[in-house]
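In C-alpha cells, the next block holds one chain alone, the form predicted on its own.
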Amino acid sequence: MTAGATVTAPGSGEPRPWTPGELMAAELSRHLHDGEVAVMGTAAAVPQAACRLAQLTHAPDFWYVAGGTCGVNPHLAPLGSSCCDVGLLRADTALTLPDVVMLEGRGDVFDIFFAGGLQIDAYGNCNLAAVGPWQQPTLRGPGGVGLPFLARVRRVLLYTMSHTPRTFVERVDFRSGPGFLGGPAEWAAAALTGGGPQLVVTPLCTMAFDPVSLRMGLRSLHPGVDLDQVRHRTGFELWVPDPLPVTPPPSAEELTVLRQLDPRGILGGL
C-alpha cells in the first residue's frame, strides 16, 4: 500500500484511503499512553506499528517490547511482519525470551499485553492451543508461551484480523490466556491481579467488555461496516451501546507516519 492510495472498506463499495490494518493500528494508539510498557507475541505487525506510532505522536514516553526478538522500543523502519523479524533488533537494547516471560510473570513491570488466538470468547479468554477436543483436536496451535500471564497485566488488547463465528466463540475450548474467565463469579473468586481484557480490535470494528456482565460487546463500528455484518460474524449475542459510534478513521497525521513506518506495505495487506 502507498501513500495516497485507496481501499474499499468492510462492507462498503466507497473507496477509502486507508487499509483495515492501518486502521487497526491508529485504533489501539490511541490507547496508549506515556509511562505504560508494552508486550506483545508474534504475529504482531499491527500491534508494532500502534506502539512506534503512540511513540511518534502523542506519547513519546511510551515503551513496548516486541516478543520473538524481544527487542525494547524497535526503530521499525521498516515495519517487519513478525515480532520475529530481526530487523527488530534495531531496537533501544533488547532482552532474551527468558527474561521477558519472567517479567510477564512478575505483573510491575508490563502495564499491556497484546494478544490474540485461534478462538477469542465472550469473556475474552484466548485460545492459541488447540481447536476441538483435547485428545483429537481439528487444529493445533503454537501454544500459550506467555499467554497465562495476561491476568498479571493492568491491560489486555486483543486484536485479529479474523472476524469470523470460528474465532469468536461463546466459549474457547482451551484457554491459553484469561480474559474474565467463565464471568463476574469465577472472576471475584480467582482474585487475579491484572485488570483484565479491555479492548478488541478487529478489521470490522472495535468492542469493550460491559463492567457488570464481563461480557464483550461493540464500542464502535469501523467505517463503511454495518451492525448485521458484525452480528453474523460474531459467535455469541453481543450488547451494542446506544447510539453506537463510529470509530474515527486514521487522521492524515496518523497516516503519514504509519507508511513512513511501513513502505513495504505490510499493513495495507491486511
Given for the second form:
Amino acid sequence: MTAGATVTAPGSGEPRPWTPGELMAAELSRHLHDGEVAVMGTAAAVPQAACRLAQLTHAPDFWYVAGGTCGVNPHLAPLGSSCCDVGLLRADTALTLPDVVMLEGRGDVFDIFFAGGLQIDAYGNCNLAAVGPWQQPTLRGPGGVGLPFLARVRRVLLYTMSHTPRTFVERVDFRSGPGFLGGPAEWAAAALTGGGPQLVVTPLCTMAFDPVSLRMGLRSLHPGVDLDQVRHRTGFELWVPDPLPVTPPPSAEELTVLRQLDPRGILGGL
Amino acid sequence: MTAGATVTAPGSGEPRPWTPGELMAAELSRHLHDGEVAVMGTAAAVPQAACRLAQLTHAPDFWYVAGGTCGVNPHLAPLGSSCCDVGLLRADTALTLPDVVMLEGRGDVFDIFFAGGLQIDAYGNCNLAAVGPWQQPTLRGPGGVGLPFLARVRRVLLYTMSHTPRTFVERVDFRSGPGFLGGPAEWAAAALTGGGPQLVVTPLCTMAFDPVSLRMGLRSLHPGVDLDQVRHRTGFELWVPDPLPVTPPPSAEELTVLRQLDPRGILGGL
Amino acid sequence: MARFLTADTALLAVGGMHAHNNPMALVREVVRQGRRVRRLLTSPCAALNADLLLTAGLVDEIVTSYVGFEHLGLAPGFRRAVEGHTVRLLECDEAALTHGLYAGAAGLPFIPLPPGLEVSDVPGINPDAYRPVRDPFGDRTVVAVPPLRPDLAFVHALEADAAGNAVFGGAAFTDRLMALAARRVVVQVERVVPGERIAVHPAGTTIPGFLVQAVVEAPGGCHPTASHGAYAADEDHLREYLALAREPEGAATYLRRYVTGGSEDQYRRTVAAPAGAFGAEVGR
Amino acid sequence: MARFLTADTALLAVGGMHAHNNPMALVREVVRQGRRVRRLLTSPCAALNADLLLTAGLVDEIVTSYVGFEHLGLAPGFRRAVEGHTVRLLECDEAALTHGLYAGAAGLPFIPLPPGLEVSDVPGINPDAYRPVRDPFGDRTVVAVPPLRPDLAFVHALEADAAGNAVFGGAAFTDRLMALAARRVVVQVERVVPGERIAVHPAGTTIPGFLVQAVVEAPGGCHPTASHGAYAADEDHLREYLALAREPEGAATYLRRYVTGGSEDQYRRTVAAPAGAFGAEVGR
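Form predicted in complex with the partner chain structure, per the form predicted on its own context:
Time for the whole complex; same chain goes first.
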C-alpha cells in the first residue's frame, strides 16, 4: 500500500506520510460513538489510539477501558505497547481487572469489544489458541484470554496487522472467540445476547458482514490497495460491493491528534 | 455485681472502678492468641477492645478485622460504637467488605468469629431474626447478617450485654447462626468444618460448652456475682464445675490500656 | 426522581451500611414524592435508608439481612411493618446478598454458597432464593442463590466529577458492588469536583461514570447518618427518629417535620447544616 | 524456597500479567533449585513467569488462558512444551480463571459462568474444568467451573511491612484475588517499609499480612518484566530471551547465563541493576 495524506512533523517542516497503524486507528475511531463503552485486551495500541482519537474529535462522551491495567479513558500520555502498562492508570478513573471480567459477563455494559486472532474466519470467529488440531498443533498460540466474552457484547470490532491467507481462513481451527459461529443456522440456534462481529480493519481494507449470509466481505479498500491484492491475501471468498469505496485516509486533524498521543511512533512501528 | 479493681483516671487522681464492659473485654482478650485472626460484625465495641487489648499486651501477632468498615487491626484511636465508623480505617491495612465475606466462606482464614444475639440457646445457637415464630414474630429483630458463617470458623466467641432469661433460652426460636445445633447427634451429622462455639461472656459470668453434651455451663463467675443470680437469669439449666472459679478482674495494666483506647467511655456505657 | 424510580423499577437498591453513607437525600425524595417501592434491596446492614421508607409505608417487599440501628436500637419502621405484615420480608444472609450482587454484576445465572451455611434457618424461610443444586464437581447437593440485578441503585459517594466518575471517602461497603450490578445508578455526592480530582484515586475505590445515570449533588445528604470523609452520624437526630417512629403518630410527626413538610433544600439548611453535616472532615 | 514449594504443593500460582509484576526473583529461585511444579496456575495473561519454568522443563501441568509476550511475540517455552507434549495444558478462559479464584477465595463449591461463553471451543477441550449444571432458577443447563485454591501463590507487590501487609504500586490485576484464594502466599516486594507507610493505602489495594507466609525483599525482582510504581519492562532483555529460548541450546544458554549460573544477588547486581530496575519511578 502507499501512504496518502501527510502531516507536518512538529518542528521539522517535513511532511510524514501516514502509516497503516495510523490509518487503522483513524478508520476504527469513525465507528465509535458518544455514549458507547468499549473494552479491549492484549496488544491493543491500535484500538486504544482509535478510542482516544474518537474522544478527542467527534465523540467526547465515548468511554473505553484498557483491559489489563483497567484504566478508564486512559489519557495515553503517551500511547504504549502493552495493555498492562502502569501508564494506563493516567486515566479519568480506574477499575480492577476482576471488575472488568465481571462487567464483561453482565453483557449490557460494554457496547464494543475489540478483538483479533492468529486466525479470523469468514464468519468472524477468532482463534488465538492453536493452528492445526488443538491436540497436535502445528503452531501453539498464546491462548484466547477473554475472547469467549465476544458472545455477550453488542458489537465486536476486529482488527489485525496481518492480512494474509494464514490469518484469514475459511474456518478457524479453534474457536477462541465466537463470531457468527458456523453461519446463520448455528448463529440463530445459539441465541446469544451479543450482536456479533461488525467490522474488520486490516492494513489493506475494511471489511464487514453480510446481514443475511453473515459472511465477511469488503466495505472499502484502503488508499492505494487493489482488489486483487486483498483477494490474494484472503483465504476465503469475499463478497464485494459495487461500487467499492476507498477508505478515507486519516485527515490532517486525525493525524495531528494521533501523533500527539503517540510521540514514540508505536503506530508507525506496527 | 460490684466493680473490683480500680485504676487511677489520668489527671484526676481518683480511682475509677472497672465496668462490666471493661471486664468482658479483658476476659475475652485472654482467649486470643498470637497468630490467630478474628472477625466481628455489628455493635462490636467489646470484641474490638478485647482484640486491641490482646495485641497491646500478650498477643502482639494477633490479627483482627472489624467487619463493616473492614480495617485490619484498627488502632481504635479511639474506640467507637459502630462497626462501620470511618475511623476503623485508621488501621494497619484494610480490606473491603466483599473481601471479608469471601474470606469468611473460605473457612480456613478466620480463627475466631465474635457473635451474639437476641437469643442464645443452651447449644450456643444465636438468633437475631425473630422472637416467636418467624412468620408471626412477637419481636422482629434486625436480622442475622453474617451469622450463618459461624458454621465455617474455627471457634466462635459469644458475648452479650444482656444476661436474662429472655436472651438465654433453651432453644432459639430461629437459628440465625449455628452453635452446636440440636446437640451431639445433629452436630455430628452436619459435619461442619467449623469448630463451634467455645466461650460465652456476659456481664455476670463466663460460660463454656461441655465437650460431650455440647451444652453451655459455667466457667467462672465474675467478681461479686453469685451462682443463684446467674441461674435465675438463665433460661436453661447450666452445668456448674466444682470448684467454680471467679473470673480474674481486669488487671491494672489491662484497665490502663482499655481506657487509653476508650477515652469516650463507650465500654463504661454499655 | 420521576425519571429514575419509574413504575417498571422492580428492584430498588439502597446503599450505605448501618448509619453510614445512607443516601438519605435520595431516600427522602422518594418519600416526599410518595413513590412506591415494589422490592427494596439493602446492603447486608440497612438502617435509616430502609427504615424511613418502611415508616412511610412505601415498601411492598424487602430483601435484606439486617435492618437496625446497631448500638442505638431496633428499627421501628421495620419492626412495625414486619410484625404487622404490611411488608413482605425476603430475609437473606450476608453471603446471599454479597455473592448475589457479584453474580448480578458478572452475569452469572446463579451462585452457590459455601457448604455449611444451609444449617441456619434462613434458607428454609426463603425457599425462592435458596435452592438446592447438584455440585458438578462433587457428589453432593449445595445451596445456591440467584443473581441480584437492581433496576436502580441509590448510592452515596464523597465526590464525583461531571462525567459521573465517583469516589468513596472511606469504606465502600457493598455499595461499589451494588453499582456494578445495577442496571441504572444514581450517585448522591457531597460535592461535584473537577475530573482531575477523581483521576488520582486508585482502582477499587471508584465507580466509573459509564455506569452512572445521574449525579445528585447533596451536601449533607447522608444526614443523620455519617458520610465517610465528610461528617459523623448525628446520633441525637437518630435517637429522636427512634423515639418518634416507635408509634404511628410519632412516625407521622417525624415525616412531616423532617421530610414531607419541606424540600430537601430546607432540610439541608435547617436540619443537616446546624447539625454540622458540612465542614468537619473525619477519618483518615 | 524449600519451605514453601514443598512436595505437596499440588497447585502453584504465579502472579503478574503480561510482562508486568512477574515475581521473577521467586520464579528464578524455583529454577535454580530445580523444583518441579506439579500444576502451575497463571493470571489470565502469563509471560516470563510461566515461560521460564516451561523453558526449564519444570512444569507437569499448566492452567492458563494465555502465555505469550504480547507485542513482542509468542512464548517459546510454552510453544515447545505444548507442541512437544512435555506439558499437559489445561486451557481455560479468563472468566474461568477469575471467577474460579473468586470461588476459591470465597469457599464456593463451584461457580457457573455467564451464558454464552460455552460457544467457544475452550470448554470442549477441558471437560474436567467446564461441566454442565442445571440452573435451579431457570429451565436451562449452564456451564460451571471449579474453585481455584492454589496451595501456594507467588505474588509481586511494591512494598510490604514486616508483618506482611503488602501494597500494589499500580494495577493489582488478578494478583490480589490470587492472594485471597491461596492457602499460602509469598510476596516478593521491591522494599520492606515501616507499617505506617502501608497503613495509608485504601482498601482494595493491599494484601493483609495474615494471608502472607513470607515477604521476600527483592529489589529489581520483577526484571526483565515491569514493576508497577518502580520500573518499566526491559524489552531488550525480553527480546534476548525470546531469541535464545526459541531453540533448546539457546534456552540452555539463557538459563545458564541468567539463572542457574549465579545467585539472585548476582542477577540483581549484574543484570537488573545495570538495566535500570532500581531508582526510576514510573506511572502515576
